[in-house]
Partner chain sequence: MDDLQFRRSIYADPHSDNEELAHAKATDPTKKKFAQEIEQLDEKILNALKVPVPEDLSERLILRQTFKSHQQEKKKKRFHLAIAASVAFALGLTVNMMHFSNAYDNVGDYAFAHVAHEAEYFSNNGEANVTLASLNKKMASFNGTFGDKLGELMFADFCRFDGMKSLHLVYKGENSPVNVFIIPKNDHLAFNSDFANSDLQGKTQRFKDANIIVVGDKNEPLQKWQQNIKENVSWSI
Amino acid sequence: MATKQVRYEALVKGLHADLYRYAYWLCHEKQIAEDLVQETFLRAWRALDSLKDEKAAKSWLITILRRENARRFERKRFEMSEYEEATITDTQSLSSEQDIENHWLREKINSLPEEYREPLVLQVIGGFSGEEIANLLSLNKNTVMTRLFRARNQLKDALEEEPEARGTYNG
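Quick one: this chain alone, in the form predicted in complex with the partner chain?
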């Protein structure tokens, strides 16, 4: 029991931040992201003995979390259909130049199509290779690479197109 607890704590400490961020970019809400992470780790605890390879832990957790998220959609399909991305607001205070840029870029990332955003998050935050992402999302690798290309391409275009808009955030 002690070793299971130790393994669990190591998993939580090592991976909860990545998992939370991934969850956040899936659902766009802090509270829901936190619930998803809680539920994911709860399930992870129950199935911890089935995790043989610690290196696979991150993709294992991501898979659990994706399933949890899908379940949330099944439960709340009606509510979710009224969901509007435009209403998402990031309530954190904008103190520095960096924060402002992040805030602005976050909105851009949020406005990316879901199918582009998810591989990007998995690659940048999760550090997964194209192949691993393809496995996680049950896509083929070329599709993943194309989506990654489009995601960055759109963000780059957005960055280049909207210097004026960025200025308004500055004051």
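Cool, the form predicted in complex with the partner chain is there; where's the form predicted on its own?
All you get below is the one chain by itself.
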């Protein structure tokens, strides 16, 4: 039991920040991200004996987190709104030029189709390689690399299309 506790504490200490960043990226709400991470670590504790390779711990935990996030929607029915959340922005919270750029980039990444967005977020936020992303998403590595390439190109095209609109926030 003591070695299980030590292994678990090492996982939490080493990977909590990465899991939280990814969870926040998925749900965009601090409390929900914290709940997702907590539930992920709870499930990880229960199944810790099934983790044989410590090098695979991050991928294993991300997989658990993704499943936990999916569980949030299993029984939940959402009311449709006339307005898309992405079109309603709080410009008062954008305090600096960097905040504006970050907000713009998040919007553009969120507007990507999920098949391109998810591998990109796993690579940028999670720090996963193409092969690791392929394993996490149960895809071929070449498919993942193609999707990453297309996602980056779509972001680049968006950057080239909107330089004037992005500059108008600067005053």
